[in-house]
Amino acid sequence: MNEQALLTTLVFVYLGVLVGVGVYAARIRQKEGGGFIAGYFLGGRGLNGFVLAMTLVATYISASSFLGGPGTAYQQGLGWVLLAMIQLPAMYLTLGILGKRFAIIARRIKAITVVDFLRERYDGNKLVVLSSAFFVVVFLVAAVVAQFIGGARLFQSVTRFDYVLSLILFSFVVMIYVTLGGFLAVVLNDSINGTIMFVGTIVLLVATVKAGGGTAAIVQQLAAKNPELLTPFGVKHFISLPWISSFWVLVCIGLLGLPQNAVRAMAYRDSRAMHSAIVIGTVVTGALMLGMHLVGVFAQAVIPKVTVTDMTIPTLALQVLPPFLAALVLAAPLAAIMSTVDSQLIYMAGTIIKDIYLNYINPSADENCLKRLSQACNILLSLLILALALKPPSLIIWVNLFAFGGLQAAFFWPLLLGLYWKRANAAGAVASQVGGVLAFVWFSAFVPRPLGLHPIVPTLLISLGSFLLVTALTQEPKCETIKKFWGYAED
């Protein structure tokens, strides 16, 4: 079998794993028995700390980690390691923030999304809902087209398929498993493709380090090349002092108003189940950012002529290794994608069935309903992505570059300050929400660095403050509310 034949055959047992764990799922969900909605939306809340580290590491890192990132790290140098090594928080922060009193309360007022959390904290307020059904719906279909044009493009680069193809045959594996096993499936893929990011990570890291002599040697040889690549600031001073602040804000910090993200903090089996997966998670990631980016700065000591810097990893990786193991380091950053793509589909199908038709159109709905229409909410919400994704607007890449930024304009403060402050009202929340994500496209648009700083600074700046301005000026939350989220209803 030649090399191609290989790398080919081994991404068709990749996908066929994928589609089985995805039956497996259903026929454990169905095993066990249980509410459907809880079931199929969340698991039954029941994942230990291993799963709910690698679902959390694999929604997170996306093909930029191991693409886009070591390809920039190739051309700065070690000041962009140093850029990537400030996610490492990123699993301490969503868990010890969000964790133990997010789970608490979801499981108290049986909220299966983070917009249930919302409509429970702020009175069951309507706007509330629909304001923030509607930015989970457009962000997350953006962000997921663009997702599934990164994947038919690289399975396309492996399998020499043509690029119709390789989009049909990606988009149907993660229709087929998302559909049959819902988050359940998704959380058992993510821990596979997880533990493939980390292996093929640490597979590509030694073979670099070998090919390049040491070292040692890598470094004489970057220093020789340019003595910039070494320096915390990147080549001609490109990573300043403001950039890194406000791009930590953008990567880890604003982790916590991702709902996708957030989700994942309600559906641990114990205390004992998220103190593993701090310790995991943080581990892991600091593994995927530190060994890929340094692997894309050592490249330049090994393959000195990349002209494309989005190849460098695929280029390193067909060089330095066999093809077996070529195969694997390649199967990350589709794993990546695919795990992406996953959470972002089950979450989008959660928000229309469970909180807006389950809750508005058809409150009595029966099990059989609620899965029939689930089922039919993920397939055609596929098909719909696949159809955007044949033909894309060309700015539908730029409109992904913002999706995660106008996520966290509009859940942030919601989910924070509804989560710790008891004076959070609806008409604050709303507002909070119009106002950041306005501001983010208009920064976005018009103003792309203030002060130097990425627009979401600003943008969580003024969130912030018309959160406060209107609370202050509209009535105090219902005091069952708070009794229902504090247990009592006085300071």
The other form holds:
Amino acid sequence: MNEQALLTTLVFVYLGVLVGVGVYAARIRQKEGGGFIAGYFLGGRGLNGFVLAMTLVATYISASSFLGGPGTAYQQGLGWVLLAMIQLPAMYLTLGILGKRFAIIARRIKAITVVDFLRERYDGNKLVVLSSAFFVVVFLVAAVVAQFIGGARLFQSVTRFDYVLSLILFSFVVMIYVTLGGFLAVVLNDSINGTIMFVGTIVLLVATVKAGGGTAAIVQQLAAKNPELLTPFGVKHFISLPWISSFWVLVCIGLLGLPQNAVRAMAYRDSRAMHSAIVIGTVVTGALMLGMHLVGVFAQAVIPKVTVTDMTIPTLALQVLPPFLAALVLAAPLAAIMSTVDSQLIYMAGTIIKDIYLNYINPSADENCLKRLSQACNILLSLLILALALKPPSLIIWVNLFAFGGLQAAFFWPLLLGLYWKRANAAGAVASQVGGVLAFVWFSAFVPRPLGLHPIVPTLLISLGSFLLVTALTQEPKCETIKKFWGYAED
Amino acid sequence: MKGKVQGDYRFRQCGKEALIMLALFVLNVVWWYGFAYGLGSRPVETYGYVLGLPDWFFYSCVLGYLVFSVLAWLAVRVFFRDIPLDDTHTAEGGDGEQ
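Return one more block: the form predicted in complex with the partner chain, after the form predicted alone shown previously.
Below: every chain and molecule of the assembly, starting with the one above.
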């Protein structure tokens, strides 16, 4: 069997496993029974520490950490690895700040989605629910389209099928297992994908260092090529100080404002699951970020003439690894994409079914009807995204980051202040969402580096400002809401 | 009301845990930023090397990764408590339900 056929076969085995997990998850769910909605969209709140950590990491880490990111590191050197390492605190920060408080309250109010949580917290205000659901769908569709394109491209580079066929195969696999197995299939596959990413990263790092003759030799080669590759500033000061120091707001702090991430913080089984997820999540995130981006830099010394930098990692893998291990590394970005889109898809479907349909259209829908609708919703969403992805734009990472920032602008403060500030009310939350998203779009379009900062910084400030101002001018939230969210303590 | 005391206890613990993670984060950023720009701003010719890597990078990114992974583990072990997440475990009559 030649190398190409072997790679293609392995990719198909991998896809087969993902679908198999979907079927398995569907079986488990049937056996366990319980409410359909909580089971299908939240896995019955039963995640253990490992699965919680892996699904959080895998959901958050997208293909850009394996393609665009290392590609830029290839051009910019160690400064870009430094930038990537800002993400180390992401997991302990997300789980730690939302904390058990979020999990406790979500159980108390039986929340399945982040919008659920916001609806209860903001007195059932319709505007809060509608604007939240709207932003979830708009931004997640954008994000998923970008990921589908990346996935299809990658699939194409491994199998040599044409783009459209790759796209269709890729999206059908995701669609099938998400539709069949729901959240449970998603988190189980995330665990598989997270493991692939972790092992693939370590294997490639070791092989690259070996191929380059050790770190010292590689670093000396980089120094000879361009000493700027060894500085924290990048080539020709590409990575400016204000920008790097504001970038962490986007990729680290703001992360807990991403609903598809935050929802995982209400899905774990018990305190201990959360404890071990904090540690596992941090270790895995750090290894992935450090490993992959460092490989990107080291690639300069091993394969000096890469023209399409997004292809640095695949090219390198095929060069320094035997075919079987190369397949593992090539599967890593595919795994990253899979595990990001599946979570986004199931989250979108959850929002549409739970937050819109069950709340406003048909509150008394029975289990069977909900099941069929949820699955239909998944299928329709996948097909819509497939259609959108047929005409691909070129730079994955920026499209992706735009959706990221938009979601953070909409959810960061309503979630955080809703959790920790008694006075926060519905009007403030809506003002914060609308103000934040408008600001983000405006800055991104017209002032991409305000005062040298990333647009997310002024965006979150404006979003906070609108929240505080409007809340101060309007009424306190209902007493019963406060009771529900802060227990019965009146002192 | 039995749920009152229990609910308070859990939320106070949650607040404490959140603050600890926030503190860890601040420390992490200071470490990461301090080593990177403290050492990395010198001219390239004067860089020292640890394990073949420029010193600023080693301390900020490699050692920082190890140190904060261990600190996260330690923080969880020392300060985090195994508290029940369901109201029914803590309060009779399901005070927290609905």
